[in-house]
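Here's a solo chain for you in C-alpha cells, the form predicted on its own.
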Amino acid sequence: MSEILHASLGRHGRLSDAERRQFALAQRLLPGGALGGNALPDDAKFVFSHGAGGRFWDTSGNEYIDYCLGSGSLFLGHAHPAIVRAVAEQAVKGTHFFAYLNEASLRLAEMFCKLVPCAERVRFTTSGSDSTFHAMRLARAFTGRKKILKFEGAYHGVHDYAQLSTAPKKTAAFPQPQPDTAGIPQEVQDLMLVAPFNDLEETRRIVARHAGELAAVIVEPIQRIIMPKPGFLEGLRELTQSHDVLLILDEVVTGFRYGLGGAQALFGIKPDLATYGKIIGSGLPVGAVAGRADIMDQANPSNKGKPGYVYQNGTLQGHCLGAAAGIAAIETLSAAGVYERVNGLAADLRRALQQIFDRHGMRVLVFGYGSMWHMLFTDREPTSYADVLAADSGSLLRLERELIRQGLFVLPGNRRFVSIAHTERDLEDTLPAIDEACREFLKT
C-alpha cells in the first residue's frame, strides 16, 4: 500500500514501483507488451487497477475519466451495481453449461426479439467479430453467392473477411479492397467488394455490376465517426431489395446505444440480418446475430447433414453470466429518461469542448451524435472515409496523447463515448484537463 500514490487526474510523473514492474512483465510475456492491437506510448501508458462509474484508476493510484469505456462496451459505466448484482447472483447458480438452453439466455432472447425490429430469430455469439462472421456465412448460404460488399473505413471485426479496407492509408480504386493485416489469402480478398460510404450512386454501380455474385451488403449505420447522409441507408435498403441481395446492419456499436431499438429504430431501416456485441454484454463477452426467420433457421441443428445447413456454434455462446448481464443492461436502460440524460450530457460536453478549442485558436472540430463525441483537425464534419484521411491525423495523435496524460482516456484515432454513469462532475473535471492539454499541445 505504501507504493500507491495520491490519486488525481492523470499520471504527471506519478509511477509506482509496482506498476513499473508490471510494465516490464508485460514486455517480457506479451507481444509488444500489449494484450491486443493497441498500445499507448511510454509516457501515457498505464495498467488498469479498477473502475467505478465513468472513472478508473491505474495501479499507481492515478485517476482517469474514461471516454473509451471498453471500446464502447461499458455504456452503463464501470462496475454498474445492476450488472455486478446480476453476475454475482448468476455465478452461484453456475457460470456455463455449454451451448445448450439455459434460463438466462432464454430470457435475454425473449427481451432481445421484442426490442430489435428485424429479430424474428436470434443466435448468441461471444463478440461482435463472431457475429459479423456468422452473418456473412448465413448470407452466402441463403443466396448461394460468394461475395460481400462493405464500405471503406468500416470496421466489422478481426476475421479475414472484415480486415479489408478498414483503415487504408489512401483511398483505393473501388471496389478493390486493401488488406489491413498480413495473413489474409488473396482468395479471401477476391470475395470482398468495397464502396465509398454515403455515396449511393457509386454503390449502385458496384451492386448492379456484381449482383449475380453478391450475397450481402454489410454496413455500419453510423460508420465509425461518420453519420449517414439523409436517404443513404434508405437507398441502400431499396438497392439491396431490388437486386435480391441481403442487407446486414452492423449494430455492434449502435445497438442499444441509440435507444432499445438501436439504429434500426432510429433510422427506420429494417435489415435482413443484424449483428450485435459490446453493450449487450456490458463488459462480458456477448454478441448476437438476429434477423429473418428463413435466413436464421439455416442454423437449426436438426438439419445437420442436410443441404443448406449452416453450422453456427461456440463453446461459450449463450453463457449464463453474459446473459444475466444483458438482462440487467436492458432493464437498466428501460428506465425513463436514461437516454435523454446521457445524450444531453454528451451534447453539453461537445459544446464545451468546441468552446475551449476555439478559445485556443485550434482548428479542431468537435462533433458526434447521441452519446458519442469525436474531434478532428478539420474544417467540416466528415461524410466519407476520404474526409477522415484528409484531416490532420498527426496533430490529432499528439493532442490525444496529451489528453491521456491529463487523465482523460480516449482511444487514439477512434470514437469517444459517454456512459449513463458519467456525471456533471465528470464534465466539470474534464474541461480544465482539456484546457491544460491544449496548452501543452501548443507548446510543441
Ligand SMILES: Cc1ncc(COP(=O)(O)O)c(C=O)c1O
Given for the second form:
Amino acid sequence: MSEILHASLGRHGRLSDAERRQFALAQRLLPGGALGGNALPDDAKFVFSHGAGGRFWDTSGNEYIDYCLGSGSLFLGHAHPAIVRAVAEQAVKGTHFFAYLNEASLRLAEMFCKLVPCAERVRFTTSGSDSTFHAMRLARAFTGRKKILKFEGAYHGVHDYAQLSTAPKKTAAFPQPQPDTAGIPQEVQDLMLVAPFNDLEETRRIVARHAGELAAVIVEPIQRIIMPKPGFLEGLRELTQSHDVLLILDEVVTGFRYGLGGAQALFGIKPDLATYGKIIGSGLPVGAVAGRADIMDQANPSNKGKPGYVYQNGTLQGHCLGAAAGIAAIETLSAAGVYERVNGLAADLRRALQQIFDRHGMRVLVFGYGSMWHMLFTDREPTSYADVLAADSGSLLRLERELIRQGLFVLPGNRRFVSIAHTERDLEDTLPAIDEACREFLKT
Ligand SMILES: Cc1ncc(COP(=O)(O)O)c(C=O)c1O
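Could the form predicted in complex with the named molecule be given as well, to go with the form predicted on its own?
Below is the whole assembly, all chains and molecules, this chain first.
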C-alpha cells in the first residue's frame, strides 16, 4: 500500500486560513467552541465541509474516512443517493405539517410496524432521547409505579432519567445511580435504579426488592460495546414478566443495524416497548417509540383530559423529510445482500486491524459484532461495564487521537461503525493509516 495514499488522508499540517477563522468563530460563539457534548482535541480537530459515502472533507480540503458516521445514524453513509432523492422530492411538496397525519409518516409507520416484532403501534419522535423519555412516561402511567431500572454504563439519551450511571469513573453500590451531569435533582435520581449489565442474579435481587415500585427495566440489547451473555436478555424478559414490570428495549443503535427487525429479531426477545432513533432517520431527526397497543394507546389524543391519558407530542413530530428518509433507508436496506456485505466488510476490517496491532506488539483487542468495531487496551472482550473500566482508557485516547490525525475519524472512547457505503478501497486506505498511527503512538 502506497505512502501517498495514506498521506492524502488527514490533516498533516494542512490548515487553511478559512478553517482557522472558523475555529476562532466557534470559540467565540459556542460554549467550549462546540456544537454539543463532544469536542475534538486541538491537535486533531477540524470543521466538516461535506461528505460522500464513507468519507468526508474538512473546510481546508483534507479527506477523512468516517467511522463515526453521525454517531451511527449514517448507516447508509453520507449523502446516499436514495436519501438525497427522497428528501429532495419531499422538500418541494412541503416539509412539515405539525404532528398531524401526513402521507410520508403513515407509509413509514406501515413499513415500521411490519418489520419490528413488538410494534403493534408506533409514535414517531425527533430523537432517541425523546423516545426513551416518552417510553419511560408511558411505562410509569401504565403501571402506576415510579421507578425505572437501567444498567450501569448504558446510554439512553440526555434527559434527567437517562444521564445517570452512563459512564461512572468507578462502579458504585448497586442500585444507587451516579449522576453524569450537574443539574439533576436528587428527587429524580431517587426514581432510578442501576444494575450491572449481564449480571442476571444481581438484577433479579434488585427487581425483587423493588418490584412494587418498579415500572420498567430499560436495556440496550448490545450495551455500547458489550454483547449480552447468552440467556441475559431472555432472563430479563422472564424476570420482568414475572413481576409485571415492563421491558423497554432501547434499539436506538441496534434498530435497522442488525437486520430490519433489529435486536428483537436477532435475539428473539419481544419487549413491551422499544425505542428508536439514529438509522431510522439516516441523518434526519427521527425517532420512534413502539410497542404493545394497550400501552401505546394511553397516548390517544381523544382521551386528552381524562385520567390515564399520556401526553406524547412534539412540534416536529411526524416530520415529512425524516419520514421520506426513513422510507428510503428501509427500501435500500431491504435489497438482497446489503447486511451480509457490510457485516463482511466490518469483519475483514476487524481482522486486519488486529493483525496490525499484533504486529506492533500492542495490547489492543479488536472486537465487535456485525457492522460495529471496537478496540480496547485489554486482553479479553468485556462482558461488563467494570471490564470496560479496567481497560487502559488513557492509551486508547492517545491512539484514537493519532487515528484522527491520520485521517480516520473515530469518536474518542466510543463505538465505531461501518456503513453500507464503505468500500474495499476505504478499508485498503484505512490500514496504512492505522499502521502510521501505531508508529506515532509508540513514539510517545
Ligand atoms: C442506545 C441509545 N439510546 C438513546 C440515545 C439518545 O439518542 P439521541 O442522541 O438521538 O437523543 C443514544 C444516543 O447515542 C443511544 O445510543
